[in-house]
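The form predicted alone is given below as one chain in structure tokens.
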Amino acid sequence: MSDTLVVDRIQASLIRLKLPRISEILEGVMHAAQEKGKSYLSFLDELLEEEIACREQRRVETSLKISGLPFAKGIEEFDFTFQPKLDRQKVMSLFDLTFIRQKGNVIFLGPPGVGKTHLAVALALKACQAGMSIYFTTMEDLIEKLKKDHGAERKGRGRGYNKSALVIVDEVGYTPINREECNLFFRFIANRYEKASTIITSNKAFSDWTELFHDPVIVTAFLDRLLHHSVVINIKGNSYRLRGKIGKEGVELSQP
């Protein structure tokens, strides 16, 4: 049997086995291997590595697409020099993802524009690349989802905001919630307690949460669970979105 017929049979088998990346690169890798005198094992290893890398890229792209992330920015894009009071070592230590493996939480506190969401998204990207499921939602959207699912037969148990290894709840505290919504948020926190990790971003100090959520008893209860296994990072600084405008056009910011 000629080499051409053998390659055709291999290509047909690759299609049947659903190995598209190997099918694409087979002849190029084969010729390169012949020219460089690579062993059969090295040739096979290179093909399989390419197929795995391609599948992993597709998995990450699909996960990010359904995660709800508002943008995709890694930690390398975060400007620590603009927030000199931020403990860089404390932030970077989170990126070994130990807190997720230990079912812990992270809370980013600070005024608008200081990079809370960016850091949360960067952690989610890292988790996704490590094969963990992620889910992003704002507090407002989460409350609407919880209200919609409340009383339903499944009660949201299969939803991304419950089953994902890491859930980000952004903008907690930007809008007040009523007593019923507060109860739903407590159940959400309680359901994930010591089972999965949650990242919270908020522009309110914990001392202001009682006023925000109206019920001090429930606030104490969900803070007890949220903070039990958690890392709290308080960012004090100016808004990234106002860079280049401070001192111009009448914009002035007081230093913290």
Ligand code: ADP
Second form
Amino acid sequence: MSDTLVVDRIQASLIRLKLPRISEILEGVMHAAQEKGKSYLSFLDELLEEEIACREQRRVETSLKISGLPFAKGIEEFDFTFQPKLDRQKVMSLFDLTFIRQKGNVIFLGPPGVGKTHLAVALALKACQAGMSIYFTTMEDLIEKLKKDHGAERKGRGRGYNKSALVIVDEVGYTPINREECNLFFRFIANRYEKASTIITSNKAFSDWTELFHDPVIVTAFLDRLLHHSVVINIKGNSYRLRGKIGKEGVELSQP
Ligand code: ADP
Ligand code: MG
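Switching conditions: you have the form predicted alone, so give me the form predicted together with adenosine-5'-diphosphate (ADP).
Full assembly next; the chain just shown is listed first.
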């Protein structure tokens, strides 16, 4: 059988086996291997490595698309020199993702614009690249989803906000919630406790959470679960959004 016929047959097999990347690069890699006198083993190795790399990239792209992340900024885009009071070592140590493997939580506190969402997103990106499932939501959206699923038969089982290894609840405390919503949120945290990780961002100090969640007994029980196995990062600094404007245009920034 001629080489062309063999290549055609291999191409047909690659399509049937669903190996599109190998199909795409087969001839190029084959000619390069012939020219360089590569062994059969390294030829096959190169093809398989390429297929795996391509699949991995597609998996990351798909999970990022459905994760709900508001943007895709990594930690390398975070300028620590802008937040000199932020403990860089403590933040960077989160990026080994041990807290997710140990089902721990991270809480970012601080005024608007200090990078809470950015850091949470950067952790989610890293987790996604490491093959972990991620889900991003604001507190407001989460409560809407919890309310909708509460009445449903399956009560939101199988939903991204329940089953992901890492869920980010952004902007806790930005909008007031009623008692019923508060109970739903509390149950959500209780369900994830020691089972999966949650990152929370909030512009409210813990001392303000009693008012936020109405009932001091509920808040105590809530914080008890949330803070057990958790890292709290309190960012005290200026808004990155207002950088360059401080002292100009009459913009005054108050420190919390
Ligand atoms: P927060 O959630 O605390 O209100 P964000 O994380 O949304 O703040 O940050 C606001 C904007 O500023 C985002 O575009 C973010 O990427 C950027 N940003 C904030 N802090 C930094 C920083 N230290 N270095 C680089 N970009 C930053
Ligand atoms: Mg934010």
